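Shown here is one chain on its own, the form predicted alone, set out as structure tokens.
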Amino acid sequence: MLLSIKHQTELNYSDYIKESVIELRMAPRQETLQHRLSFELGIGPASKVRSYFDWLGNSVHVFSINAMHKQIQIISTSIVETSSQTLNLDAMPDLWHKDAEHDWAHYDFLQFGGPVVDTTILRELAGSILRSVASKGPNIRIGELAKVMLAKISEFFVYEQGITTSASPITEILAHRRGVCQDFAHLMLGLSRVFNIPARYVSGYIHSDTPELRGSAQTHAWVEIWVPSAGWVALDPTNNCIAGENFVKVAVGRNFTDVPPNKGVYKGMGAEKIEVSVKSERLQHVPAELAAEKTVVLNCMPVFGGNIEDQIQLIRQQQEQQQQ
């Protein structure tokens, strides 16, 4: 499937700031099943941008703004080509055991952390998905014990925008059975983590040409979780489902706090509001002239240069200008 994924980000403050320092996700991964054809980053007010690869293997981008402003504007374009795992999860080979030893690598995606808490709640969730297995005596599979938690986790838990926030542990969605995207891939760690599989944190971008699939039109985030014979295999908690070719993928890490879409701090009083929106579109043919990856600038955003003082004075003249 080709993809062009447009995601745009705009930072508002309720007075001027200073040095704004921003870190972004928002480059799409090179992988077997996805290969990014084109990418380019819009950055207002005007800033170099540099980028480095994190401990994962994620595209980093990072800039910083030393002038006085009000607005930030982030736009970033993906061409992409994905193809759909080709994955029967009642089928895989791959034996289940509570105390199975792991490789080194996995060590991370098997510990609790942040959001993915280790509660009483959810230990007893777990009882219940592992009862619904208990028919298969100690020849439980990975792949049908995975099938379990997607199916519960549907069952059991609502999707509900407004009830948790970006900071919210497992505890919140487990209380209230309702969540979004980032809660049901948070719930589905926590689970995987009880049962000893090596699970990590997907964020990126989900094409639906129907608002069947919960989580299009928005960043959305899922689950990868580890079968020695397939590798790693992308569940979403979400939708219960296996993600498919419409799934582009961003970032991986522990949890939604290693992969936020941006993050970044700032000097000043004035208080941040974000909006946020991501449109996908199925292209029919691969754009010309397309540049692998490339950043340009975006001139409306207004700054004020000069030292302190005189920023500072422009400013209160604009405002007392405003008052008359």
Second form
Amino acid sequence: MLLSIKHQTELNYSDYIKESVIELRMAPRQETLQHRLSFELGIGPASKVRSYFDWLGNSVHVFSINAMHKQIQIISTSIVETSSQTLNLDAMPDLWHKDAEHDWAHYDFLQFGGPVVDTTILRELAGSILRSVASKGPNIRIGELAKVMLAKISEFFVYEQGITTSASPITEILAHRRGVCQDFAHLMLGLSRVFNIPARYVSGYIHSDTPELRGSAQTHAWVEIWVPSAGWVALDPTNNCIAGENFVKVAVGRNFTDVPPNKGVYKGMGAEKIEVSVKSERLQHVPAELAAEKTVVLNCMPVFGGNIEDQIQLIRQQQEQQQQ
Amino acid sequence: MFQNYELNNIFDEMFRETGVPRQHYEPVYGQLTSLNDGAFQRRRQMADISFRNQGITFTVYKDDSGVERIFPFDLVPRIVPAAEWRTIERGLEQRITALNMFCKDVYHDQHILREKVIPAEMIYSAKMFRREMLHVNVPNDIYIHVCGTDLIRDKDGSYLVLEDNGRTPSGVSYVIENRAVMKRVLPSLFESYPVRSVEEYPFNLLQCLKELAPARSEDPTIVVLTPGIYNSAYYEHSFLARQMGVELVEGKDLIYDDGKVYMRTTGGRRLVDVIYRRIDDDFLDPLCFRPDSILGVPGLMNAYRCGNVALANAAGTGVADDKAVYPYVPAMIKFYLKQEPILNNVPTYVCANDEHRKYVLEHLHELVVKATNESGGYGMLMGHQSTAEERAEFAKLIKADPRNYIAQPVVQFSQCPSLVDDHFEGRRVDLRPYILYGKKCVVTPGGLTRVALKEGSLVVNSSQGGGSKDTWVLEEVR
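Given the form predicted alone above, produce the structure of the same protein in the form predicted together with the partner chain.
Let us now look at the entire complex, which starts with that chain.
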């Protein structure tokens, strides 16, 4: 599937801030089943961008705006060609063992941590899943277990925005039985941790022509679990399905905190407001004159105080104001 | 003053047997016994005043009675003969070489984990293993540029390594200041000894830092990054910056821009080449490590990754001085250098290991238990001096988080005479030499001898009421 994804982020501040340093994880990964043809990053106010691969192999773009500013615009446009793995959870022969020994390369994907908290309610949920699988016979296959995890999550939990935040641990979705894709993914990671199955968080995009899938028009999140015979198998607990060619994978991590699409630090008292939108579009053919990677400057509210004179001017103006 | 001096059945630095000083201590012994009590007290007061006037202090946290204190100074020098020093020097060089190879390996190809010399889990569960440093190349492949390794002496006088401090070791300023005070207060003691000088340390450190600078400037800009005036070692940060002739900065004085780090000065921004940082990894860069850090520089790690600024020590060296990794250092030496360790470790039980843990829990009353990621003598149990409640408390802690604890037998390490009121008594001492590792390895001939000033105490940390002595390494006699 040939897809064009436009991911737009606007950061607005209630007051002038300065020295913003921002890291973006927005460029789709290059993988066997996913080829990134083009990545264009637009940033305003003008800033120089540097990029690197983090320890998980995600590509990260970094930029800073030191002058005073009230707004930052980020538009990343990716053109990606995806193909899907033919996967059948029922056909995977791998047997599940509670005490299976894993390669230490998977150590990080077996540990609780961050928002993926080990709790009694989680253990109870895992217990009920295990009982329902075990009732079918003594030998439990990983594929089967995964399928029941997906089914139980969509049975018990409701997709609803505004209940949790991007910093919510899984205790919140477990308590309210409501959440968004990030919570669903963390919950599935939690269950996999209980079951001693290596599992990692995936952030990315989902394209849906129709009917609407949950998570389109915004950034999406799902998980990958390790099945020895198949490798990393991508599963979407929010939509109760295997992630197919309409999924665009941007970054993988232990949980959300490893892979937020944008994170930054700034100086100033202004409060931050963030607006995000994602548009995906199916393309018929590869556009002409495509650059593998480029950065452009976006029009944005102008920066202020780029030089010392401006800042002196600001102070002078503040002092000049009569206070009667 | 030595009339009732007890040897306490352990190794004594000064005395071979009661009343008989070792050969290298004879002149000092002679002079000390010839001074009368009043003269010695006056010299002790002079030393105290010197330290106070120079503002040579350290800070004790978690204590109501005050913050800034003088590091108690003991006037009897600790003397290390040339032959002993040769062994120490070779042993430390071997050790830091292996530790640096280990850091490089563990953040790149991980051969040592593949070969199962160290359990991978031990590394991946280490709090200071910085995944952010995986596959990052550092200048000259050196991670630990400055190391302070703590040595103690066994009953037979052989030196053992107690721990390596490869993150932000402190105390070297006391080494230099102790010598200066000693020369002022008891100059005559130096007449009979060819004492090697320690004053070159700041110069050697500066050389070592210069080697790390990106190849763009002949006169690199080096800064000392301090957490600020409330840190226990602030005195040392300012001391080293002054001695090296470089700027002392806090995080807020630095700014990231387009892959580089600049220092804000009254004359505008200045590009920074090397940062000798005295803040923890966790606080270096809020974008990369702890997001709530206000001591660091947002973006610093990106500039570091780009090779536009160097850090000393590198980020991530904490994995090498984790107390649960320490027991594997002799194995590292064999693995990387194909050599036998010159300096031995203290036998150590790793509580993460089931058998070791069982032993530890059964023998708490005769072991020293330490938390793997604490320093300064915090989070410790001295089994033989503990109460049943304290032992029960530690047993609980160990069972709850075994990875976080190690245990060692109580080593009855050496003592050296210390002035107590009007006479001398034996007090336990350790030795922390300072190693600089650049294109060559320089072990400063001397070090910080810390003294447990309380009678019978085995804890020498300054934060736990320890003091220090001037340490004399003697010139080779030709």
